[in-house]
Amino acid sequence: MGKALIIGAGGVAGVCIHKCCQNSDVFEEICIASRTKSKCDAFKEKLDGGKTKITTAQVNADNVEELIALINDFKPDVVINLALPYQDLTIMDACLATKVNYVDTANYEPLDTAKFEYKWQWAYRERFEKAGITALLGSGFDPGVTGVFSAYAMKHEFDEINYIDILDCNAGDHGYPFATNFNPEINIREVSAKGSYIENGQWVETEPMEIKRVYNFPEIGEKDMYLLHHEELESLALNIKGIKRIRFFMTFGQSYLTHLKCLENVGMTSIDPIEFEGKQIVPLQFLKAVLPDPASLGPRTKGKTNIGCIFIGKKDGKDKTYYLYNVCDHEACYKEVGSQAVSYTTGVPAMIGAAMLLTGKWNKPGVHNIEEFDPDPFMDALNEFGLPWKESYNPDLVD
């Protein structure tokens, strides 16, 4: 069917690797590219000699010219973005260049400044439509299915959406103190920035974990959540019909928040630069390099992960509620692919994404949110590779 080039070679890219050679059909041919070519080989190693085609190479994602080369000699379908969030725009100023569909999983944010929002991107729908490729944005889980959650209630459920509530929860137990699940910078950065919801159109900030709420997640019991930004609710307050309220929360053990706080009191969870013996470093990427790898994590962590929406809207003029969800065990998928949970539900949909554009499932040109194509071919997806998903319609609302 086609040739995807997986840019990125960290725990999400080991699964999406794996779901591409179990989605053979499809993805005919890959080839793993990242910084260290020897974490793309340790991949080809394991999984060559199935039906799909693999091979590997080496680029500095923050050089376009150097994507360019790579794109042009290896001359994929689509580009499967699981680099780092700071290098989406040189990704998709190769693509553009080179037109080839793009895929990620989260949105881009300057390296100065922990702002998560979809302008950057979405300055490329013209170019990208004119080009005549799609750019598939936040094809994770959160951004993600969250967003194809969205439209398929929107599609199956709902005349109208009126309140959406995001809940991710990660019950997992990985043994350390303090780590993180994914990239210790990124999540770092998106915890210890202020909180926001959308409300009548308008973004209402609040301080870091300032909202609080307890939830009792199906198949997990109760959990400390926390109201946090997260970019799904800018798009999907503008493309989910009837939106009044639109609020993202996850979950926090307390070893993790006084840890965090510790580090934060201290400074080492500062994006500026300081100076330390006549060199220049950023805190956060040096506590970054002391911190466990999260790809390290997928052995030792038990427990399961639940993450959906409750949607309350009007169907046939009857107020009406409903909750789409996934739970995922982290033995489980350690056991599959040899990665936590966290990591498998990032890298099932950034598969299932790039199979929507190879197979022509999806296809509109320019630059589009996930919840802007039809949910239900990724909604089969999602139940064949691993991520089945289940429905409540009188779930516990959040208040």
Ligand code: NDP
Contents of the next structure:
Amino acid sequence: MGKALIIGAGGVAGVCIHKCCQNSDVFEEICIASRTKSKCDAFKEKLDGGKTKITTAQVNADNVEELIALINDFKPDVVINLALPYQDLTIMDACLATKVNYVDTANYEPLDTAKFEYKWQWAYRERFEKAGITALLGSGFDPGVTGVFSAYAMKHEFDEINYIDILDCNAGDHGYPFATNFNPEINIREVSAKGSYIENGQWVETEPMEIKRVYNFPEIGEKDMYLLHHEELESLALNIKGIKRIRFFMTFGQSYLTHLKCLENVGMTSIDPIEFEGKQIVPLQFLKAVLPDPASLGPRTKGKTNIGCIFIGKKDGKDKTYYLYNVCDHEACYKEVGSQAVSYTTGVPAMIGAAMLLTGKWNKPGVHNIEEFDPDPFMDALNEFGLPWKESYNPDLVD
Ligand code: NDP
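Mind sharing the form predicted together with the named molecule? What's above is the form predicted on its own.
Expanding to the full complex; the earlier chain stays at the top.
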């Protein structure tokens, strides 16, 4: 049916590539392009021989001209950006110049400020609309499936949704005292930032990890979770009718938190460059270099993830509560595609989002967050491609 250019060859890209090959009726041809071409070639070697034709390329995604040349050469119908959030705008620029649809899983973040918000990407709305192309923002799990869950709840279960709590639990154990499950730099920037949530249309800011709750996750059990700022809060508060409060919680184990605090205290998580032996280095980037590569955690990680949303609102004038979630098993993911569940839960929705655009099931020129589209075909595809969802009408609530 179409051609996809996948940019990036890390943990999430690896899963997405596997899933494109499993969905070969839609993904007839893919090109894997990244900074380090040998990583793209390794994926090709592993998956070549199926129905999806695979090629590879080297690209510096910070360079718009290089991206344009690659797109003109391969002529994809969609570009799936699985590099880092820093590359979102250059890749969007290249898509605009070549009139190709765009998908990503994380919103733009400037390299020198750990602040993520949608304003930079939303500023492309008119230009994408005029060019007749669609940018689908945030097609991972959170953001991503959490937005699809919200659109589904709105469409089928509620007249208005007043409260959303997004709960992200990773109960996986990789056996290391400290490691991050996806890109360490992005992960640590996210969790060491101030927390925030939206109440009555206003952002309320908290100190990092200030708000803690214990939640009894289905199929996992009780875990400590902490309120974080998260990008989908911004778009969901605008796109879901009736929202009074929306919060995001993520679980962390005590060992992770103790190590993080210590690294923070000694200055290792700073993004301000320092002079070291005559060279400028960024402490957080140096830390990334000494931590385990998230891709290496796959064979070691045991346990499950549970990510979902609890909705409270009204249907036919009555109060209603509804919980939609997915449980994913690290070892089962590794057996299937050679990656742990955090990459899996992001890579599968990235493929599905691109498939929605390729098949024309979603077609809305402009720049859109995922909850702005019809959730039904995406929800069906989650069941088909390895992320089945479950629902409960009587969940435990978060106070
Ligand atoms: P990795 O660090 O494993 O992979 C990133 C890849 O991008 C690497 O292959 C890297 O190349 C490549 N890359 C980085 N900079 C450039 C550049 N300038 N030009 C070309 N390629 C580049 O990250 P993950 O796979 O863990 O994460 C990928 C994305 O997914 C991130 O944006 C992350 O924020 C997002 N994410 C989203 C989630 C969600 O639920 N929405 C959850 C988890 C992640 P090299 O191999 O040379 O380093």
